[in-house]
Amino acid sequence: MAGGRMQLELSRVVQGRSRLGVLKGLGRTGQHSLEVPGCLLYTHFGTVPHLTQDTLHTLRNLPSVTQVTLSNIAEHQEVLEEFKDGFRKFAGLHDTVVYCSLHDPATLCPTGYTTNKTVSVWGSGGRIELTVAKFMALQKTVQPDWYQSMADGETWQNSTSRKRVRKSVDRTLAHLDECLLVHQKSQELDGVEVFGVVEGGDILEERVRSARETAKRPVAGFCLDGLQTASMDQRLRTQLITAVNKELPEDKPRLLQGVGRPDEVLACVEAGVDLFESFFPFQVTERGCALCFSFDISPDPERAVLELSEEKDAAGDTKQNGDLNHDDQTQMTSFEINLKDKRYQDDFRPLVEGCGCYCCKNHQRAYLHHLLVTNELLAGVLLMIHNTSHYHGFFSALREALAKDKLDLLKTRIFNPLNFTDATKTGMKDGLCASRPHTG
């Protein structure tokens, strides 16, 4: 088996699906661990966007696993091969586990470029076509602690035909078998873990087949692909994830790709997902926005009153920014405020009352507004500090809620109608936001 040290220890399973525990034995030495449900640290070429390593490590609750993507790395293969000591040392990463995925989750890739033998990634220089041989050569060069197998993930659009979805599953399984064969013969990848990829588009039978066959392979965990925001509504996503997880072993982690919005994260955790990619704070930052949703499940009544007032302010903020499109990852969501708006030019409150991040301790909304409208680089730095801190704080609250039987309270906070505009309230039922109906 590839690797062999990664081990998921579950301490609780709530309502039969939501899993609380620790993923242990991470890294070449096995000394790292990651609490689940949890998320990975999103990076561009090993760096969290806008933040230096020193600035990043002033934040608390950072995950022990750093995600890098071949879409950022593939065009630098020759340089990394000449360097010889792997991507971790090349990028100056210290005391972290490196996970290598295929695509950047914050960027939708063009479709129509996959063949029976190749997949394509898109870097700054354009398209790079990967065979299994080139894909595995890249893994040997990167020297990650774990990586996802090569996969045909071009079936996330709901107009994809059943025949194309079936072909995607077949190709992905064939790629996995080839990757495992090369991996097991490679000295450079000794001790490195492989995650198999579950495809199947929006077709239940193909999802189940993909999961069942992938689970037969000697993989350390599973990536659930093609379920990202904008690909389908949450009810269908939950149905597919629930069916897939019934086919997967309980003692191996499940990583969901392309889903980061807090309401969707909660629904997917309830369906049995363990790990997520933390690209959502970056997307919010790029919009010039700040995360402001509440996830405090403490019983402090004074704190509750304060946060209720904050939520009312945030609800008023988002309403004035127009209708929100929850299917479009580039559009503002109801969990954030747009600091470019003129109303913040004389708002001297922190982004979030009580937030302990550097930005909220030292600066006001008015200052962030000024930085944004004058296109100062510091705006991205301060927003990324806050958004990263807030998002990882949400995951800490999620684990606490599972441990203390307060998941319903957390859901009440996240799905508070004050967090949503009138347009997004429509269709909210059972904790799920309305989105476009499934037509596949």
Second form
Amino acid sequence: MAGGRMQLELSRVVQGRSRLGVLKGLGRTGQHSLEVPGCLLYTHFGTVPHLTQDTLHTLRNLPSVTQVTLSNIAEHQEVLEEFKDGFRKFAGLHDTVVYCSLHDPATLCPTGYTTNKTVSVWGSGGRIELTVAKFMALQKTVQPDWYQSMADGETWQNSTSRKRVRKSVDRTLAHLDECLLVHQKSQELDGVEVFGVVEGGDILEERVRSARETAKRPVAGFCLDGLQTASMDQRLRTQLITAVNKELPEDKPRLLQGVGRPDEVLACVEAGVDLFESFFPFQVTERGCALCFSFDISPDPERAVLELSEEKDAAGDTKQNGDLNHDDQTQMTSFEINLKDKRYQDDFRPLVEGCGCYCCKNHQRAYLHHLLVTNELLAGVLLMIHNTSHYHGFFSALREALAKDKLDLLKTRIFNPLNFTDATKTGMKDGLCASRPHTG
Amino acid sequence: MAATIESSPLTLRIVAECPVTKARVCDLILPHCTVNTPVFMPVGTQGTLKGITVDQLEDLGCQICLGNTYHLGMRPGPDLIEKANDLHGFMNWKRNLLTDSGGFQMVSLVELSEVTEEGVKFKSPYDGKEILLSPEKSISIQNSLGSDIMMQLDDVVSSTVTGPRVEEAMHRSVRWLDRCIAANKNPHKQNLFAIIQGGLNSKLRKACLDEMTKRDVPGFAIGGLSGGEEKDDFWRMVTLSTDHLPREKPRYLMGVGYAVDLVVCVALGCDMFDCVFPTRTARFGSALVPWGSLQVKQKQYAKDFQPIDPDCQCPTCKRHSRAYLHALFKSDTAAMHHVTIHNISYQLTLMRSVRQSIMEGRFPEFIQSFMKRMFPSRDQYPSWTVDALASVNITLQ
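Taking the form predicted alone as the starting point, write out the structure of the form predicted in complex with the partner chain.
Once more the chain from above appears, this time first in line as the rest of the complex follows.
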């Protein structure tokens, strides 16, 4: 075994596929755990976008695993080597598990730079080419608790040929074997977990081949790559993931890369995925939007009826579910409201009624609108806090739904295109008019 | 309205006075909380302090900050802010707010502004419409903003301008002060400060002081300085002003924020200061330190594993190194927030130290060690600081 004590304890498997449980034994001393299905904490170079430790820790129940990426870190290799004590200490991180991925899930890389022996990442100064040797040197310097092995995932474009897909599978397996060789010889990486990466583009046979082969290697879990939101529709993704998971051992976790939309998350959990990256709240923040979809699974028939008859113009400037332009990850979804819209100018309600985050406890939509219109930095801070909180709330609800057999109820929430925030118990009328200005 | 004993929205308690210089320590009791002076007031132009939450600002010990009438008057506008329970409610800032009149922005930011007796005419940058900012309009907006301290609309003239325009502006500012006083709807909740003008001309300044101090306003600002004039002229106008301002009212020196300027002007008798510099420079990676400033984005800090200031107790310095911040500037906006927090902390801590030293009767010693730390050697001390401090009995060593 390449790694340490990571262990997946499943408490339920719903309908033969959706898994509920806890990933235990995380971190160097194995004392951390992460509930699944769950998400990692997305960061830029160890910092949750826009947030300092003070603003970050207004959030309760942060994921215990922090994701850092080589696309942010690679250019700082020399500095980290001189620092010697690993990335966690360098970044002044709190007590958290550090997971190191190759690419930043929020940005699609330019294609055409991968070779048989190298992959490239893009830092602030441009392209950095990584051989396995350099990749592993970086891991030894970063000293994460867990990392994905080097992979060629450049198959997400529609035009990717079968030959190219096959190559990505072959290369990724070769990289994995080389990484594991170095890993086993490195004392600095003792106790560190490695995930193998399953490739295969949109070709079923290649996916199965990649999964089977990767499963033969001594890895602690599996990353599913090349299935990003931009690369294919959910139907195909579900099909491929289902096939892949059949080949993977049940007792090892599966981390899906590059998928974050709530509806896609739900569908992928149903296909047997355990872990996700939480870059979606960041993308929503960057377009000046706030997540406000409901994930409430407490039964309230009266509320359910009211929600279904919510005003259509509440979703006026969004696209319907499923119509999403796959090529543009920056496009608004139906899970969010666009706070730059004039309708929020004098809306003195919090972003989401009943949300306990710092932003909703202290500020109103009108203020966020003002901050966005005037290009103020605080907008990003407050939106990131709220969107992160809301997203984690969704995952919490997802786990609860699996525990209590309420997945169908959650699905009606998530797959309903007119999905908006619930009315408050007392303010039903206002809740119906989620889009109408409400003067205080 | 029947005459009653009204509680004043401002009370100044002089806690200590330096026996050597003109410095004082006061407690300025305002509607939202007490402000300890000397005080540096961070500037939150558009109803926010550039990337910092109100909680973070409170945690740094800030008791009063600025909002900008011109900007907020444009966006989101006074009506909306009134609906939001004034600027305090809109920003959710529970402590004190000071708003300036909009006069300075009118002249420095906006094209084709024309000053007449009526007010300042200008073109809105958002919709091109012609707007008139009169004393009445400025006060009306500030009444809607609900700030604890409001500034009169003054006829602002650059400190580098000379000639009859300066005198005209001074007299007009007096007349506008009276109009502002008359227009204030909330004299029992909001304090209106006068702004002493007169450029760099002692005669005009003195005339302005004589006139304005006849008005019963709760506080005075020293305006028309900090605009690129020679420091030699600057400090002379400051000290002339404090010589003739009433002892028992606060003195606010507008636009002053460099550490050296703050310390010297406290010695010259000023209580309150504001400046965009510390927060603005932070966003460019410039961290303020007792020995000047540190450009975190520079290559030399890439492998520097110390905090910005090893003695600083701010959240940034307690957790992060120069090297981390240097790298973070390439990845995320939070790098700016870290430095902003540090710079605000630096300014507020400096003022707290100044205050402490005055209360303990060792302000002159404080000044000596402050200057020693800030400059590599005695002959690098700016001559104006030497002269200014000499005028209040401090011989720099």
